[in-house]
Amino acid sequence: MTSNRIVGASVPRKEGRDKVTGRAQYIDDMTLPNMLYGATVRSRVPRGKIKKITFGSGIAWNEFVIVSAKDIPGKNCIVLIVDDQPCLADGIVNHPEEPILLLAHPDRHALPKAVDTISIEYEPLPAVFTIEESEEHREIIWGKDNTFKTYLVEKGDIDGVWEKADYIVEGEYRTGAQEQLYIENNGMIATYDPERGVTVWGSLQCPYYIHKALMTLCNLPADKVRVVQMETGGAFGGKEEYPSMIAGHAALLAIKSGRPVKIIYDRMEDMAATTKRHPSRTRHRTAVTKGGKILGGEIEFAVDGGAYTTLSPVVLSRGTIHAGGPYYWPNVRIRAKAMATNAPPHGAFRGFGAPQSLFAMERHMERIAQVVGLSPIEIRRRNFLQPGQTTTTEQTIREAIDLEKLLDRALELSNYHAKKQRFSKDNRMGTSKKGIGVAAFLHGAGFTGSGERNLSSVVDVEACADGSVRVLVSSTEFGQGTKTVLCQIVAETLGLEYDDVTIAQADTGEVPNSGPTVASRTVMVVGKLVQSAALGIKQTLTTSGALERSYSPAEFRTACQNYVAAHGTFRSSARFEAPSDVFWDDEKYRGEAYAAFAWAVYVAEVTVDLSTYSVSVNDLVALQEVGKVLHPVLARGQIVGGIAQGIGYTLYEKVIWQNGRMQNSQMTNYIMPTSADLPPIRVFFEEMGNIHGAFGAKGIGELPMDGPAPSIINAVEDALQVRFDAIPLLPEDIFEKLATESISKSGPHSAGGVQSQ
């Protein structure tokens, strides 16, 4: 067998013909005998008791199935993390948008017409819309404190820094919503009956997570609920909890009805009232030397979670881990907390979290250079995270990483030098300004501290009578390659032609559990459990003697021939048991917080129209450490697409807020950019290997979001002379500034917010 034959190798899609051809069956495409459609009677205000409702006439209402919250048979929440959420409001609402009736009628276009014909009467009750609001008015959504969840991180002297410093540098850093934007809208299809129970089909990132809340929901038991992914038309994290939702009211619609349900948002309904990332807002104050190196600080990490719990203690969990960045912090405290608002509840987003706190970071390295005097790159020089050092958390470093080279050679790739040197210069005329910034940051694999460790994963690969190998896993496929590269570790590791590898359909009536498709940790973890189930198929057919130890793909497909027609389709499995020097302090929230770190350096070269105030994005370098590339187009493209998305998180993608309730829900009034908006995105990858992935990766799909917002914006400060420390970064903020600070004046080495010691 040839070492790495096909790892390393960019083989065909699995699914790549079936999309291109038309054959891949998404949600919308299927259709059941006798299904109806569902639709949802949402609230219109953001916080209020529910008094009454009036069905309209000239509606045939007998035709309709309605169904409100005394229809659930189970518990009337959507299980996650906290059950705070219900399937349908119950006689209070805490957000527009939120879910009160459900209807299901055999002709879809009957529905909006019936939906618009029903209104509510509320009793008002007060709301707030901002994390500041939030916490002057403490307890108005809960009778309690507006509160989430916190995080404390504390190491070393905090307190003793602040008197060694020479300088104390402060700043605050915000950051927007950001709507995910996938090409296929929410969708699900749901039957019951009595003796199976339930079933739904849909477009979604974790089958298990919507069996578990369909067991609450329809008080069901597991082998009572089964949930089938369809082909997935993008996800981003906008499909990990909400298919939930949307899963649970197909299914009570299906369960009152006893008939087949369906239920598609069109795209107003998919943005208006499904998660967002989160907006954010973090505070530095950072004590440092007159040579540049940070002595400690204080961050205060804070996002806004809408108005139920969701997913927001992992996205403030990974924000409040990465917030220090790629640096050492001798001393730091972080204090970070999710505070209730009454928007929508906001959820996963790739990155989540990291890509808020670390642009702060990133924006604060530049405020604490200018004050000190050193140049951009050379303040990251003088603090990198060496090998042996620890995190915030106080993980010990234990990967050769030289971040000093991989700045090094991002800074060579981008000719960042000749550039800084020659915009300095032409920017002294003319109505456009051209910058250059750099961002350096870390993104952990995995989930955080021991969230792999209770998830306790497991996989299937699965010898076939006809001589292939099956995958069973819950991981999912939307776009990302996760059934291309599980199948190239198996093949690479079986010693098989990639062809005699297969995949299973994502159903939880037929895959065991092996964690949800998010946090970066499909090829890590999932992929490194893969390759120990494969080994086990090895050698049940080696030891069994059916196989010789050295052979050839054809020779191993007529053992496996051989031994299921004597024995049985055998499948082998592995479970995740995480590495004894890999431990997380949960209580403390401190230790290893990941079992592996990727890191990058992007550099940004921008252009500011001063006529338009607009910024083009003219080059983007993006080198990154990832361990072992599996599949070179499938990470190019992770990489692109991740920065694409980030330069519409930077610069176009802007909600509009109105008590709560996105009012730009549209693609005619939601600003992303398109292929015209994009530069020359020039990928570059260092391989460092990693024991605890499979043959060495890192997880890769969320890094590529944390770096565009930075260099970025750094690059736009670099051309204007001038700070802005939010984004979305729109024409019209870029105009406000230059119109109100004097660029003389108020320049990069004003000392606002700055205190000298």
Contents of the next structure:
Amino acid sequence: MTSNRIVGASVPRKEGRDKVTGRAQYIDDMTLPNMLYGATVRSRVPRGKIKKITFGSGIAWNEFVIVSAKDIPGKNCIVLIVDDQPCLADGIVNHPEEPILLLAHPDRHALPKAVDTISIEYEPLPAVFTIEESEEHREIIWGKDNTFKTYLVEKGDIDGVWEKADYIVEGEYRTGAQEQLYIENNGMIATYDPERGVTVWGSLQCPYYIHKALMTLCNLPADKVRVVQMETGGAFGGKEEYPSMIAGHAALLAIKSGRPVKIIYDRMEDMAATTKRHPSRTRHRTAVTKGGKILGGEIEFAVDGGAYTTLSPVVLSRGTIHAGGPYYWPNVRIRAKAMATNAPPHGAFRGFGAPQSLFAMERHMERIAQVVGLSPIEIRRRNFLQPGQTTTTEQTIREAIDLEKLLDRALELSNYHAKKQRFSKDNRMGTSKKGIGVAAFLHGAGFTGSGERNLSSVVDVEACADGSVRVLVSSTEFGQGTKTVLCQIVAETLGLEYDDVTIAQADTGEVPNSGPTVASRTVMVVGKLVQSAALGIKQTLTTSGALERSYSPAEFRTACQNYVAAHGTFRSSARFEAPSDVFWDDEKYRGEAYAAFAWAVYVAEVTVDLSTYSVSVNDLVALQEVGKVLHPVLARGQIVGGIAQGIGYTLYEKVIWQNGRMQNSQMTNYIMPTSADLPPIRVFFEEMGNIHGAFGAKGIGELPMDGPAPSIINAVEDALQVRFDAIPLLPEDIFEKLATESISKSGPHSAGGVQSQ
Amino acid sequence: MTTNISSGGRAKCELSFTVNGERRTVRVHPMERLLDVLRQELALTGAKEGCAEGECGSCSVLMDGALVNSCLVPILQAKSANIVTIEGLAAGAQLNCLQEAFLDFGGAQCGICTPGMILAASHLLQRNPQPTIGDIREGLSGNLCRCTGYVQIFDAVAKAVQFKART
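Write the structure block of the form predicted in complex with the partner chain for the protein whose form predicted alone appears above.
Next comes the full complex, this chain leading.
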């Protein structure tokens, strides 16, 4: 067996042929006989008691199947972390677009009018729309104090550092909501019969999340619920938790009608009703020496969770752990909280809290640099985490990461120093200003802390009658390349050809629970399990004498065929076991937060046009250390795609809220980057390897979401010498800030928040 | 063209057009969207609905050689037209050079925009067989992709131009 023939090669995507020919089957491409179409009647108010529901005239209501909360066979909630989110509002609504009733009809054209004719009277209740209103506690909308979750991370003696500081630097940073904007809207089909129970097919990331939610909602045992993933047209976290809601709705209609029911959201419904990235506010107060060394700091990280808990505790957790960036904090106190507001719940989106707190950290580093009088480069150099040092949660950095080297390479690739000098000279003239900015960051792969231990994921690899092997996992493909990379890992492990390995459709009726497809965990965690399960197949074949120790792919196929012919197909399983030296304390939020971090330095170059106030990104250098790259084309695709979303997050994508409802829930007024908007994105990898991942891989999917916002805004500041501490940054924001700055005639960096001691 | 009232109360008419080289006749409401007729009446589900307002381009098809958003075309307008969908691009098992290049160079990730994107690229190459990178950027800017950041789509189109030149 030669080593690494297949891992590291850009083999064709397993489902690629179906995708380029239009044959790939997404949920809306599927039709079942006798199928009804479902629609959702939603709240039009942010908070209130439902007083009366009137079904309007002119509609043949007897043709419709109508479901309300009282039709739910089990518990009226979408089970996830805390059971606070109803599947259908029962008497009270807590956010606009909250589902209240479900309708189904054989003619989908009959639904919109029927939905419009239903009028719901509410007794309005006072609502809360911002983190600040929520923390005022004037109105309690959730629990005792509007707080879904808090964390406190403490390291060293933060109270003792202030008197030793030469400078204390303060800042406040904000990030807005962001819509995932997968091009395929959400959708599900459900069927029900008393024998087999409920089956749903859909566009989704996490089959077993839905499986669990449906068991509780429909009051069915595990073997009477089956969840099947169809080809999924993008997800980015946006199909992590909300599909459980839609699957529940389709299942309830199917149970009541006894017929298959399809629910497909249109774009407006998808944007207005489903999750978005959590808006955030981060406050930093940092003690620094004259030499630019961070002595310690206090970080307050707050996110707006919307009306129900959903995933906010875990989004908050990741944001909290990433809040200190790739820097060494001898002393630190991080207080974090997820607050309730009367907006649709915010949820998972690539990066999962980290883009928010890392934006703050990397903007704050610029501020520290200015106060101390060092360059943005030097301030980072002097504070980078070194091997042997500990993170804010006191995780020792064991890998030989050299962040200074990474930074130097990124500066060289971007020609940073020459450009910086040239821009500052050229910017004295003209109405077009150029700037260049850097961001350094890290991203933890896999579930946080004890998460992977609790998930205890299982995978199977099966030896098939035709001599091929088949991977069985609940890990889903939605563009990243899950299917391809997991098959590469097995082919490499067994010394087979890539085409000898196939992967099963993610169907809970067939595949074990290998955990959700989130948190940049698939290649690193599930990949390692798949590798170990594959070795089990080889062991069975060799110990039985069917296969020699050294073999060709053809010999393996023959041995596998013979063995299966004699003994039947067989599966080899692997279950996650946490390494014994990994320690995490959930109470104190201390220990090994992640099995591995990926590291990166991004450099952005921008032009700000002072006649239109628009920012264009001219160049983006993305250098990252992600362990071993298993598939160069897919890996680069992940990085470039993440950066494009990051550029949208920074400069284009603004959710406009009114009374908790998204006002611009269309592609015409919520603007994502087109092919004409993006700069050349130049991707470079350092490969250090990682003992925890298959063939040395780390997580990669979320990392590129973290870097664009701070590097671009740092570049805008470099161009204009004016500070911007909130994203998205639209032309009108720049116009307004420049107008205010010129009125106050204050110097560029004279605004408050800095104390000298 | 004949019109009558269906049992559902929606007037239907019969009309014919050519799809992927085959003459097809359908009996539908005249304002039915071309997208729905392709997907539901003709089971050609390669064209996808992304936004239903002509912004995303995932429902793109070629109509008499022009690239159109089939979500904005009432079927009446397609009467007698010559339509090409993604299903009509490959010759049997043999992929078109664009399909091949999208497969090899990472032009397709989740795949939902891919049929429309490939048709847009095909339309571009018909008008401009040797596009510059700027032409490709501009030519595909009516088709949104949320996965790729477009760079590998540009790579794929550029490679397809090379394939074509060789064959």
